[in-house]
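Take a look at this single chain, the form predicted alone, given in structure tokens.
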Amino acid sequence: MRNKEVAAVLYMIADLLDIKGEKFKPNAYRRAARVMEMMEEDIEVLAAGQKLKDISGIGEAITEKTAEYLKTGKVAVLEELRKEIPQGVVEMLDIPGVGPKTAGLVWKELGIMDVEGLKKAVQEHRLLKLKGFGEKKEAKILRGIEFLAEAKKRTPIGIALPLAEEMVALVKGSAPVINMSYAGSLRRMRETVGDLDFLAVSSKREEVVRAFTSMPFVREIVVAGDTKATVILDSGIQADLRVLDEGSWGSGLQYFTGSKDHNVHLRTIAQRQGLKLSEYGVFRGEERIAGATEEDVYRSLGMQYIEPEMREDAGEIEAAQEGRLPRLLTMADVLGDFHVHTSLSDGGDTLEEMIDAARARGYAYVGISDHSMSLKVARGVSVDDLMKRRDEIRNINQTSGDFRILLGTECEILANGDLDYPDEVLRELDYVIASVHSRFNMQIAEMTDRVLAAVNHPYVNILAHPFTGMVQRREPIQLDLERVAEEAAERGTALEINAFPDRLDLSGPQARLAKEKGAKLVIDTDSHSVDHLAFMRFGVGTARRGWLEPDDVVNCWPYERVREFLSR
């Protein structure tokens, strides 16, 4: 369905109207956009049947513009707005903390027409001339500009990983490849990556290079040699290929996976042992004693094999030398997912569709957790509808066999720390996820107290996406994670690793800290459609970066142990 596509167009019109200073029209467009992106019906079917205008929140004018877009791919009013408003002003909306009203104000009052001009104006404190602007707001805008600049240098893993996998498949399908893999920070499952690095082994190197440089989305060939290639993709991402001999496959993969600090530490250890470690192998004098596999490289240095996600020089080398590395969890260890939305709130698929998709993944259980009532933007669920859902799930469980469905809620933590549903409602549920979706600008002490009120609530089982950040889109809130993790451990409240690639919150290092403080964790996808359940692999990668084992993660436990944990 094209519902969300059309909604995005309406949101853009609303933003541009706000920049212009229009009073009432922006809200009308946003209201219609929210209705469209939440609808279960196909917007094209409704428009073709002249039924769109009958839906509350969508007037005749917006119905006409929707039909225009569906037919032509354009909306005249949007094209006119784009001509009136400089593109640089529109790009200011990408800055965290800068909304359309701010962008419009600095453009019309100060003549600022792009992000660079805004940065200069902030540094010169010219925004202080504007009503409502103080030093704190200037500082926030400057942080947002710096955040945006860093974000543009890197690609989110949710984009990079599927792209890299597609590239590996294309090359393997076009050339005789013995081994091929992506490497770099992508293989270490970092939240964002810079360039894409690929390694291959083949007896026909020229064919591998040719296959790599002739992929359909290659925009520019920078280098194409016998064993190396560098290309720029249509997306602007740089991708590098090295073709190795079989004897160097493991050492090359280890070297190009990194991290830099990890590799420097390894080379220092090798030197102390009279060895030389490079991308070509481990050498004693002229003799290569290891290099064909990564396992052999680490073994030759007297240590356990270190999984790629752990290679950050954060104690993993010392642990490997002493034989005390954790047995990191894998996708096979995950038995369920607690953070799943349906069309009852802002999900795109029905309860039955989400249950069937979870069962198809081989899970033992799934938790349904639609938004609570005050989150209107996400169609928060009323108490009456939540109780109807409770009865519906109880009926389904009577015929679901060994597969179990749990009813929860993603319950809003209000500004004062109270929860969005009263206790008499929460006690009717199998579990409660608590989360923050508003008032992000609280100071660290106030925000930590707000979150801790939920962590210590008798009916809360999980704290979702604790820092509320969005990868490259929104900075995290200020939160004392040590205090939160300590009290979560004491209370028996799990902290979530949100696997949705736009979030990945907690991060790997944060998850490791939580584990060290004694807290249990869950890995959830925050799914809003059946396709989103596949995001679990991003959460597992993040958990592995946090040194987590199956026993650390609640949804790696069998159902009976899960029930016992939730019933506390």
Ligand code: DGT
Contents of the next structure:
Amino acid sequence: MRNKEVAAVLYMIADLLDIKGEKFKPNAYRRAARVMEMMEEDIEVLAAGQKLKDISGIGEAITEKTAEYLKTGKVAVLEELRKEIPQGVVEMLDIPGVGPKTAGLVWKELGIMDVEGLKKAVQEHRLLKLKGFGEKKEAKILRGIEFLAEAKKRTPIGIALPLAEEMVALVKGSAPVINMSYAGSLRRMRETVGDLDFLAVSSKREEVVRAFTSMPFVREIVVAGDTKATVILDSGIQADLRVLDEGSWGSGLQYFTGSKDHNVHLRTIAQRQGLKLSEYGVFRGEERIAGATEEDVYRSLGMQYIEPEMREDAGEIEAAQEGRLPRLLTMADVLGDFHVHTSLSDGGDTLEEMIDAARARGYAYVGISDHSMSLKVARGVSVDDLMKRRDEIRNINQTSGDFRILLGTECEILANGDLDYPDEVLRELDYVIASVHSRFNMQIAEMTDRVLAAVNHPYVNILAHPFTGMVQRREPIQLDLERVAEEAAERGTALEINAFPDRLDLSGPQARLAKEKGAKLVIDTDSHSVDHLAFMRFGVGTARRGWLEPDDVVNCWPYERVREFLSR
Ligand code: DGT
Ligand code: CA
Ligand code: CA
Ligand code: ZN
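Could the form predicted together with the named molecule be given as well, to go with the form predicted alone?
Expanding to the full complex; the earlier chain stays at the top.
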């Protein structure tokens, strides 16, 4: 289906019209785009049957433009707008806190043509001349510009991980590789990575280097030696490769996985024992005493094996020496997912499709949690529809065997801390997720009180994406996590690790803090389509960065224990 693709084009037209300062048209385009995004019918089929204009929210003009785009891949209006508005002005829309109205205003009133120009203008306080602009707004724009500059330097894991896997497969497919893996921050499952690092072992090193540098999406070869290569990919991402011999596979992987701080600390421990640690192995004098596997390397230094996600020199080395590392959870421990949207709100797939996909992953249970009624942009669910949904799920459970389906909601935490459905409605559900999707700008005291009201609400079981940040796109809200975790622990409310790669909220260190305060966690994908269920691995990686064990994570528990937790 090309629905999402067409919707993206319509959103772009809306933004550009807004930049120009058009009055009503932008919203008409946005409304139509939203309808298309959520529609289950195939837009191409509708257009072919002249049925598009019958759909509420899509008018005559937009029907025409959609048909034009589907046929030619272009829309004349958009092409004209692009000619009229400088590309640099359009790029301003990537700055958090800058919308099309601001971009249009600074362009037309001050002649600012790009992000760089905007930064300069803010620093010179030239925006103060504009109507509605104060020092606060200036400061916000400047922060947004800095946030964007920082973000552009790193690649989110949601892009980096599939890419790295594809690269490993490509090289393995075209050169005699004995072993190959990605390493670096990616293997440690950081939210974003600066570059990609690979390690391979092979008896034909040059062939591996050649396979690596001749991948189809390599833009530029920076280095191509006998044992190493560095390339820049079409996307601008840098990738490093090292090829070692088999005896150094473990020590090489250990070295290139890092982190640098972890490695530096390990090396001083090795030195204290009269050993030398490098990517080639652990040596006593000339003799290599370890190197073939990572397990050997850690053992030879007198400690437990440390999982990659923990290697940040945050106490893991001391714990490994004392034999008290946690038994981190793995994908195999995950038995379900509680944050799943369907087409009843803003999901792309139906209830049945989401249930089947969850079951196909081998889960024991799944929780369905569509948006609550006041979140209009995400088609929040009315009380009537929610009660119908409850009956539907009750019926499905009659015939679903051991696989259990729970009905929840992702309920808005309103600005005053109230929930978006009355208690009589919440009481009817198997569980309640609460989350903030509005009024992000509160001060820390007010925001913490707002969130605590939800955490302490008798029917709330999960606080979703507690900081509501978006990796590289939106700054987190201000929240006193320690207090939230303490009260969540007391109340039996779980804090979420949102596994959607744009979120990864809580982060690993935040999850670790929450655990220390006694709170339970839950790893949820926030799926809006069947494909998103696979995001679980990003959440598990984050949980492992937070030192979590299966006992800490609600969706690693068997159904009976989950029920008990949810009905506290
Ligand atoms: P990134 O790319 O910024 O997300 O972070 P990393 O950790 O992937 O860093 P990168 O790509 O510069 O280097 C990969 C690994 O190589 C790093 O995690 C540890 C190791 N490494 C790099 N430089 C040094 C160093 O100066 N000393 C030691 N001991 N290890 C290093
Ligand atoms: Ca790296
Ligand atoms: Ca690197
Ligand atoms: Zn959600």
